[in-house]
Each structure stands twice: as C-alpha cells, then as structure tokens.
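Below sits a lone chain in structure tokens, taken as the form predicted on its own.
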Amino acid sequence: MNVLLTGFEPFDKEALNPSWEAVSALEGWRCEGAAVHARRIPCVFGAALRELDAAIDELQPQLVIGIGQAGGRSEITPERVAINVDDGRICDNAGCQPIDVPVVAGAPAAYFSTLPIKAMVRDLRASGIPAAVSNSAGTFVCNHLFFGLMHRIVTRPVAAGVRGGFIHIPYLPEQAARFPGVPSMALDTVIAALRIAVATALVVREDVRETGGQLS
C-alpha cells in the first residue's frame, strides 16, 4: 500500500513553505503497513494538478493527502470540502491570477473529503495538538489541488477504495516572527500531527460523528 503526501513550494515572497518542510520529513516512513511518499507541488494553477496526476500515476496510492500553508490559522485543520472555483487573491508563482473560473469546467460545484476528518481532529487533540475541522480551503492553489484530486478520484480512480483530502497547517515560528501576533506551530509538532493524521486515515474507514461545525 502506498500513501502520497504532497506539499507546496514557497509562495507569496516566503523563503519556505511549512507544508513541504513537514511532508518531506515523512518520505520513506512506514505506517500501518503502508509506505509514505512525499512530492513537492508547484504553487501554480494547472501545473499543480499535472504534478499531482504524475505522482498518482507513478505511485498508484490508496491514500492521497495534500498539505498546504494557511497563514493566520493556529490549528491543524483537515478540510471538509473543495469547491470548483479558482479566485486568486494574489498571483501564483507563474504570475497567473484566475478570477471566478472553474477548476474543472463542467464538474460538480464541490466535493467532500473522503478522509475521516473528525476522527483526525479527535486523535490530534487527544495527543495535545490543536486541531479543528475547516469548512473552507480557500480559492487559491490549495483548493485547486484539493478539488482536482477529488475530481480525479471520482472520475479516474487508480484503485478500488482510494481516498483523499487536504489538510492546512499554520505558519512555522520563523515565518510568524515577521508578522507580530500571528500564530505559528513548531515544525516537529506539525510532523507529529501529520503522522497521527495518516495513521488515523489508514485505520478509520467510517468517520466519527462529533461536533465540528461552525456558526459562521
């Protein structure tokens, strides 16, 4: 069994991206009999999905989890839903800024994650790591990748029962130091969180029913 974890290259003038720093540390790790593979994804609309497709074709994974940076968040946040829209607040790393265009023309408006997101949050909190379900993956390249992944799983599954989703993580402390008052999380904690998330995803087939909703 193969697990594919993706992390992004730096963007928006950052020197690093915590998603790749954490994901790359898990290359070669084995969990519940599965081999974990890490791939670095360009922060570029379109190219991100091409790189994802290539990695899936190569590895034929049974589990795919995209990881992305969410500056300003204080918790590990498994995403509930990907929406079919690209709406860039800033340009991507190729200078592209799509506005109100679909990720995949003619595809559904949204896809739900097939990861056990609430069980992940439960297990992360039980381990002392702040976590919460997120109901918005944004409209930048993270959501673009998340939607593209779920669309592929539905329309071109590589294996029976393949599951996928996306997790956002906070800034690292060295990033947050440039933005007084903005929360951060140590890299070792993020890595530990991803180990827990992967382990939970591999053993939990039906998510728990616990509160994870938000008022707004």
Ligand code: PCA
The other form holds:
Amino acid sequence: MNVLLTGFEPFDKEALNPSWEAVSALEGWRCEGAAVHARRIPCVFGAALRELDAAIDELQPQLVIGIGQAGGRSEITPERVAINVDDGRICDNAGCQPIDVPVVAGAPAAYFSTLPIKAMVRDLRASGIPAAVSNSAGTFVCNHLFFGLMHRIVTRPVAAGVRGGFIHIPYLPEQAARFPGVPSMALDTVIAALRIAVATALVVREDVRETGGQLS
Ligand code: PCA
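Now show the form predicted in complex with the named molecule, given that the preceding structure was the form predicted on its own.
Following is the full complex, with the preceding chain placed first.
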C-alpha cells in the first residue's frame, strides 16, 4: 500500500516552500503498513497536474494528500473543498495568471475532500498542534492541484477508490521573520503534524461529527 504526499516548489519570491521541506522529510516513512512517498510539484497551472498524474501512474497510491504553503495562516488546515476555478492573484512560476477559468472544463463546481478532516484536526489538537478545518483552499495552484486530484479520483480508473485531499500549512519561522507579525510554525512541528494526519487518514474510515464551520 502506497501513500503519496506532494509538496510544492517555492513561489512568490520565496527561497523555500515549507510544504516540500516537510513532505520530503517523510519520504520512505512507513505508517500503518503503508509506504509513504514524497513528490515535488511545480507551482505552475497545468504542469502541476501532469506531475500529479505521473506520480499516481507510478505509485498507484491508495491515499494522496497534497500539502501547500498558506502564508499568514497560524494552524495546520485540512481543506474541506476544492472549487473548479483558477483565479491567480499572482503569476505562477511559469508567468501565467489565469483569471476565472475552470480547472477542468465541464467538471462539477466543487469536490469535497475524502479525508477525515475533522478527525485530523481532533488528533492534531490532542497532540498539541494548532489545527482547524479550512473551508477554502483559495483559487491558486494549490486549489488547482486539489481539484484536479479529486476529479481524477472520480473519473480515472487508475485513481478509483483513492482517498484524497489537501492540507495547507503556515510559513516556517525563517519566512515569517521577514513579515513582522505574521505567524509561523517550526518545521519539526509541521512534520509531526503530517505524520499524525497520514496516520489518521489511514485509520479513520468515517469522519467524526464535530464542528469545523465558520460564520463567514
Ligand atoms: N501554496 C500556493 C501554491 C503553492 C503553495 O505551496 C497556494 O496556496 O495555492
């Protein structure tokens, strides 16, 4: 049994991306009898999904979790929903800035994560790691990858039955030091969080019923 974790290359003038720093540390880790594999994804619309396809074809994973940087967030945030729109506030790493185009033309407006996001948040908090459900993965390359993943799970035989979703993580301290007042999380804590998230995703088949809602 294979688990695929993806992290992104740096973007937006950053020298590193905490998602790849954390995910790459878990390459080769074994969890609940599964082998964990890390793959680095370009921060480029379209190319990100081609890299995802190659990894899924190669590994035939049963669980896929995309990880991405969400600068400004203070917690580990499993995403609830991927939406079918690309709307770049900035250019991707290939200089493209799609505005209001679908990730997949003709596909549904949105897909829900099939990870036990509430149980993940519960287990992270119980381990002393700040976490919360997020109800928007944005409209940049992370949401693009997340939506593309969930669409493949529904439409492609090679991905049928895969459990999939996405988790955004805060800046590392060395990134946040350039933006006074912005929160961060140490790399060791992020790595510990991903271990918990993977273990929970492998063990919990049915999510728990706990609020993860927001008023606005
Ligand atoms: N974060 C960006 C794209 C890559 C990443 O790590 C996002 O949230 O869309």
